[in-house]
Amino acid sequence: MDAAANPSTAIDSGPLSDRLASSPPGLVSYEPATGVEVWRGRIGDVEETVKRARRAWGGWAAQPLSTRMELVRRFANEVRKDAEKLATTIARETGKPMWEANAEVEAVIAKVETSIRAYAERTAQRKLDSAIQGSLAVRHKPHGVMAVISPYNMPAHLPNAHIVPALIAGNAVIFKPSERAPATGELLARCFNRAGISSAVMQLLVGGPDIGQALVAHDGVDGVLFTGSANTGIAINRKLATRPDKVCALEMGGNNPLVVWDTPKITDAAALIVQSAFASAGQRCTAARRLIVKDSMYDAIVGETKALADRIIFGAPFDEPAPFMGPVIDNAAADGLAESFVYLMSHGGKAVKHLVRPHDTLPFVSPAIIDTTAMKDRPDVELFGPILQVIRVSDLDEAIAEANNTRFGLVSSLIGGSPQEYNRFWANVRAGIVNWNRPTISPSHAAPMGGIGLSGNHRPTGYYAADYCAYPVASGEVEQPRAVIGVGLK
């Protein structure tokens, strides 16, 4: 698929950049649902921000671990105090419904205790004693200054999933929010600072892609923690290819398969499919992009899924009744999705439910379903929006092969099937998350979150974030020097 038909590409060069070009050096964010301005501010200074972080991080790392943990707990309390304001800002800046914005704020709060438990488990101190050899100790140290670069779709939860573990470990953090969600980033940073974590230890750096690029390349940054598109993640990986000294954790997108096999629970299966494909208007890295269905289940499953999708309310965040999903992030993204749907149809796809744009000037897009079984070369791209491609298969081996027919490998899910068939599916499908009778979205905070292929670089976030926020140090220790050389001397 060409770049014009790929909404991931369109999103990276959306209308916000056009607006910014006419009003440097500031940054402005707008409500996708209305076009109304949400926030306006100045672009940050990378050099000065890194200098402040480098001066501050040593003192932060020297604080007792218990102190750092207590301060991030205070941060959670600050988020609770500001929960309504934060959720409203998330809803305005992303277009997601208020119920979903509220859920994101709850996830931010819950992440704190999960991260504390994870750090204690993943980086526990160990000591082995030997009468002759002394002791062998294993402890962990922070890396230094960590850059956290986050996307717009979950502008509080996704950066927070990096920031909290990094701070607990003793790192200073420079948080570069998406240029489409700076207001949310600012509120989040203020909560950290009000909790007693200084504005030098936890800094906000506002700016566009050029600011992110400069931050990644800066010699004073010891690690880059990124969540976002595969294209940007690959660019970061290339930039750091000659810097093995820098930690690089990439959590990228997916062309995620959801396989439906034998099940009598047609209504439940359809609900799982709709949740997976259309929550957040399809703007989640874990969203199901491909529905792979057994031939004998096709009519029942696709029919029930279409009927449920037809009932979806999509609208503005504060509409009544509450919508299931809001708009996509901007008109460039909506245009890209519309062009992608036309591309799929013109290359062998058969529309099950057409994509509709009810407003020419606002980025609302209806849920869309298209059967792409007859396509010879299905594009292996992340269509970042509410488009679900359906593929018929005849047996489980074919289903697994089709699920693996992608360069990505974030999440796969099987609906239906026997325990034995799930075991086969789990053993052979290539993904960092493999579910059974669960949606592809909303992974557990108590588990690792990451993928393989173009979905990540084997540094999962979630419960395993502690692994890339601190490095292990092995120490052989004896109270007094004691050694002899037994051979090779005159």
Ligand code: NAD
Second form
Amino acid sequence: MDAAANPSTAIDSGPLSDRLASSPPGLVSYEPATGVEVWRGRIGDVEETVKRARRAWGGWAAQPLSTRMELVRRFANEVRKDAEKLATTIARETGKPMWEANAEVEAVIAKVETSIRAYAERTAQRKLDSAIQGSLAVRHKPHGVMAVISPYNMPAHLPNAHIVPALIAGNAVIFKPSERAPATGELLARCFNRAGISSAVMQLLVGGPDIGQALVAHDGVDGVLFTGSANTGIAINRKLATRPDKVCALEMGGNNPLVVWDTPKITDAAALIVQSAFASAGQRCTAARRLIVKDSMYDAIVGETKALADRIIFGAPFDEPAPFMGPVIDNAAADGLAESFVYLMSHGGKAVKHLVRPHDTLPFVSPAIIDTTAMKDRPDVELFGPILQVIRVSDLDEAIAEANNTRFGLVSSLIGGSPQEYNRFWANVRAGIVNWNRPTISPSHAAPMGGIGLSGNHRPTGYYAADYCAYPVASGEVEQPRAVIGVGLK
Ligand code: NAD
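Mind pulling up the form predicted in complex with nicotinamide-adenine-dinucleotide (NAD) next to the form predicted on its own we just looked at?
Entire complex below, previous chain first.
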């Protein structure tokens, strides 16, 4: 990142007082766990940023693919060199425990080789030869300038999952990080630029929703690669309704079900449930929100899950012993979760484990479990935090119907059951990821990642990100013109 492109002030870049004095009002991010300021900087200029990207992308697209691949590999090396700083920044800015921030950095690095393999496989050049008609070639071209708009919960891995495939394919990228995680965004962008990918080809654009809106609407942007909430995804989709020429890839949230059927492995089942519902303080798109349990398993499963959730340490990222989960992102999010819990309670929900906010001014929220079986109209919304609803059912058809009782469709998992029951579950449940005896979280990088319904728009990322980063061009090719008109001539 060169300073002129984004005159922000990163963490560790000088005394805070100097930075405050020199920067006009802009964006500030804070540590959720302490309230301490992490980053302060200027809001980017959409017009300027798009102009730079448009000037740069042709040159980048003209580089041999091998050069672009080499440069993203260098990016992975830059991330390795900066791994500790990047992980620390992620942990500070999101509040997630350090062990989890380290895993996110590993995912960023791993994404590079996966994306290189995926590009080669998904967009491989093909040539079909025919003696009479010459050859038919299928090759791919980049779209141009891609806007990557990302959320706060994995502020390095999620944007990176769009950026790397987009760059490999030959697009210029404008990366708008979450307004809650600009420091992480800035460090990530610097790693790209230090690797030799210019700050015009891969630009950081700091700002909030208004900057995101302006970017989406800009004529100089050829595609929007978005990860975030369904509400924002819908707003972007609406904005682009009259722009079929722009790529629009939407990865949104979920109201993910975890169905527990017959299993003797109660302790393992509880561990899978707790991982699925409470990792990252429930701030994962893939987190389990609804635990659908067979009647006869209810007492054992819910009892064991509660006992395990009672043992969860939630605390600040650098605490010793390490916490299982940190705070949620800010007080507004924590307030919203507390209100949602009260709403569920006052509409027929029965608390299994109450939601507690142990700190008046910081957004720590305890893991909470509530039985909502008796609720008539369970709100089909994504409660983005550590709240797990339990629903009791009597047979597998009812469980599947309950799992599908949502407008979302990101992940569904079945724990227990026979192979035949899993087959039935797999065939009838509606989701982009369907697992058996695996948590809902942590999808594989080697697979497509995306959902149906309000969870996405059928443009899966993960291994299939290559598909939306380049378009196929079919070319009939013969070295010399050769043609006769064999019919209909006088
Ligand atoms: P968000 O939708 O509030 O914000 C995401 C990004 O969109 C931010 O950068 C924001 O500034 C920008 N934005 C907001 N309004 C915009 C608009 N009108 N036009 C353009 N840009 C706009 O999401 P969040 O709260 O940061 O993140 C949490 C959400 O992300 C959850 O819903 C979660 O499920 C989802 N998520 C989805 C995936 C996935 O892969 N499906 C992964 C992680 C998170």
